[in-house]
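A single chain comes next, written as structure tokens; it is the form predicted on its own.
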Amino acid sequence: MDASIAIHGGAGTIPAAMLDAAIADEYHAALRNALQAGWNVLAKGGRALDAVTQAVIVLEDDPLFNAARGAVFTSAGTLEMDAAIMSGRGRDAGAVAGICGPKNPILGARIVLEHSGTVLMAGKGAEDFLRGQGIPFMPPEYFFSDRRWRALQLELRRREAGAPDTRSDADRHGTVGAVARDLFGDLAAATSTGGITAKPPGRIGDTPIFGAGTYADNATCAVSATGTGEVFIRYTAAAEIAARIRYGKQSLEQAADEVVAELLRHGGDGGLIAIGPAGLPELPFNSTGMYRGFIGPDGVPHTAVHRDAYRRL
């Protein structure tokens, strides 16, 4: 089998006219980073479900996109993260939702997924249950930012004045994410998001919704998406391509280009990551732009944020 990984970053992107060349080469830096982490794990003949995961970490890390440390603001000031991840290899799943405190969300949904018994946690009990387990938690410090707080305080504004909503993606929506193939065939998924600024407090997205925002089924394909959550849920986007793989005997581009298009129509921008059996990931997408990138057979990575060419390392 020939591996693969691809990541996005969300489709919550900077407007191009706005992205300068320094904040360009940022987010390139930064893809390049999480394609590592995940393509070291599957170089070495590890597991799809470790590689997505180490690479969804890295994405976590690092402020400048939207999920745990980057993680945006509820309407009340408030921080609620959601974390999924899923393995092709017996559709073995786990879930968080509504959590603060745990530094890598994505590690909370591994951890539900192994010593669980259960698919999805959320609140308070996750919280709980997470630290009982050890992983490390951060005090609320630790997830606060400048850019983030502001981007809070203009929505509210915004709201007040009930002036129209010209946010643009990036204050929309954020995710992060990343699809594998293993030397061994297996397929993974895992998303990680702050959900949407100014979003009401307890509202929950597409990310740990199993079938939405994230799906790993080795026979069809593994998916991670971003974007108009409600809409992904509505239409179980996800599900809804391997699906059409599985019965409609579509390809993995065409399925995965067919949602998006369709998702669209229905209200949902955005775009998603997804892989199958064989052959390279698809990364499409409704929205000026996605942070994305993936590493297919020859090592060799690529990331893109709008739709300009992909950059080779």
Second form
2 protein chains.
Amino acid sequence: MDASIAIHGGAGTIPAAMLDAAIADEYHAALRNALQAGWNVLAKGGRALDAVTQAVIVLEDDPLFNAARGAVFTSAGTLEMDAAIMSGRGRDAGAVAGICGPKNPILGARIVLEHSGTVLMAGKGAEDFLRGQGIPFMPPEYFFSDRRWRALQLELRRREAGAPDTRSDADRHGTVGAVARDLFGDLAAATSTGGITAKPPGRIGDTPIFGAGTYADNATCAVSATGTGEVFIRYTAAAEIAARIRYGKQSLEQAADEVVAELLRHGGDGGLIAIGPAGLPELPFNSTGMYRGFIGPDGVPHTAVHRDAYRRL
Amino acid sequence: MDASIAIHGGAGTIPAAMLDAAIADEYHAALRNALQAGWNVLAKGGRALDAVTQAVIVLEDDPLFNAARGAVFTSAGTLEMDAAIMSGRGRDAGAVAGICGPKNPILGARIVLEHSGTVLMAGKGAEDFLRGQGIPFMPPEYFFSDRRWRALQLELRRREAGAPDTRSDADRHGTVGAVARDLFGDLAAATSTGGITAKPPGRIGDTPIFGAGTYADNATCAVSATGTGEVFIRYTAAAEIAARIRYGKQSLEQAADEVVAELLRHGGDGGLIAIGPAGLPELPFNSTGMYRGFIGPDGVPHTAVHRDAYRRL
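Can you swap the form predicted on its own for the form predicted together with another copy of the chain?
To see the whole picture, the full complex is given below, headed by that same chain.
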């Protein structure tokens, strides 16, 4: 069995023409770090569930991406994070929604999977439960970034003025995620996000919804999505890919490509990463770009932002 | 096009031998009231979305069922309600989770569908948003019932004593829901619940998860589920039925029956109601009973609790 991992840092990217070469290098390096953290687990014979956890932790810890440190603000200036993790073996799942506190929300999701007896916990109840489980918490300042705060102020002023929404995907949303297959053939998926800039407090997107933004089933695929969460929920994006594979006899590539195209027809821009029981991951998107990367059997990190060729390093 | 509606009042029923005849009559009458409220909409040429809303309001207002008035308590003695509604035309969807305040959580879900620009809102953010939308709110006393409070105390004492869990389905959980097809062929589904007695605060079940406990798509089916929410989420219960119809060429009956049987193999007891573009609704369950009923083209309410024949009135 070949191990493999793919990651994304959100479908919201800066237009190619505006992406400074030095900043592009930063993104590629950050993606490589996350890939390598996941691959280190897989190469040693570790579990896919641990590989996606480690990859997402690296992305959460990096303020370049909209998850944990660097999360975007709600319209009330608060932070509300969602995260989810699912194992394709036994379809164990855990997710948190609308929380602020755990340094790594994905570890919160993992704790929900392993110790809560439930699969989805939200808000203060989730925070209290996780505090009792002893994972690291951080004060609000840790998650704060000037760049996200300015994005919120700009958006609030735009709304007040009734001006048209000219924000790029990058200003609007972002998500991080990983999918992996380990040497035992088990699949796993993990996703984490701060949501959408100036989202209404209480809004939950597709990240913690299994079958929408996060999904894993050894028989078909593991999926982590990023994009217009509401559309991904209404069209059960990830479950739709699995259904086309299981009952429609489509390949992972065909199913993933067609679903991403169909989501766009319904107003859902974004993309996803998907991996099946064999072969390389698929990383389709219908937006200008998607921070993404994968490592296949050769162990070489491939990273990309727009539609140009992957950097191999 | 034939209009039709089906409802459920939860798969958690009292064992047949313990159900007093007078109490059974109460349940049948309550189910008929809800069916009739939905059917009145459909018979006048109204929309499926309005029919399921009206049917669920009747069930929410009745303390016999675990939704809104009569909702079960969390382990902290609080009330946290979930509700969801989805239209098969355009797949518009709205849901609320972990809220206490709106007299009818299903109206909260409907407001999220129509006015929030999002599909799922939870906790205080959802309550604040709904308060601003002017739907009726009630004080906590309105939702309180002695019977549910006693059930919580019994369960907390059982846990303290470390005694085995001998509660019937009826003590553990319950949900209400409706699916309908209108004269235009549009489908809709609605679900509302108080969750599980002594659930951890913050726990969200399958009710507000589209593709798990609530789902509607004109091309395949509308579904409202009740049962072990965690399993229904991990196996994307409702989306799985739609997938078998769309890609597996199964009938609604076969898909619904097989999925309910498969859920039980994974530890998911409960049932669901489902309706397709034509024909009568399906109401399969794998538990001892499910409060349920339907009205087909003859306009006659059919209601049942256990596996005995439907009462026709």
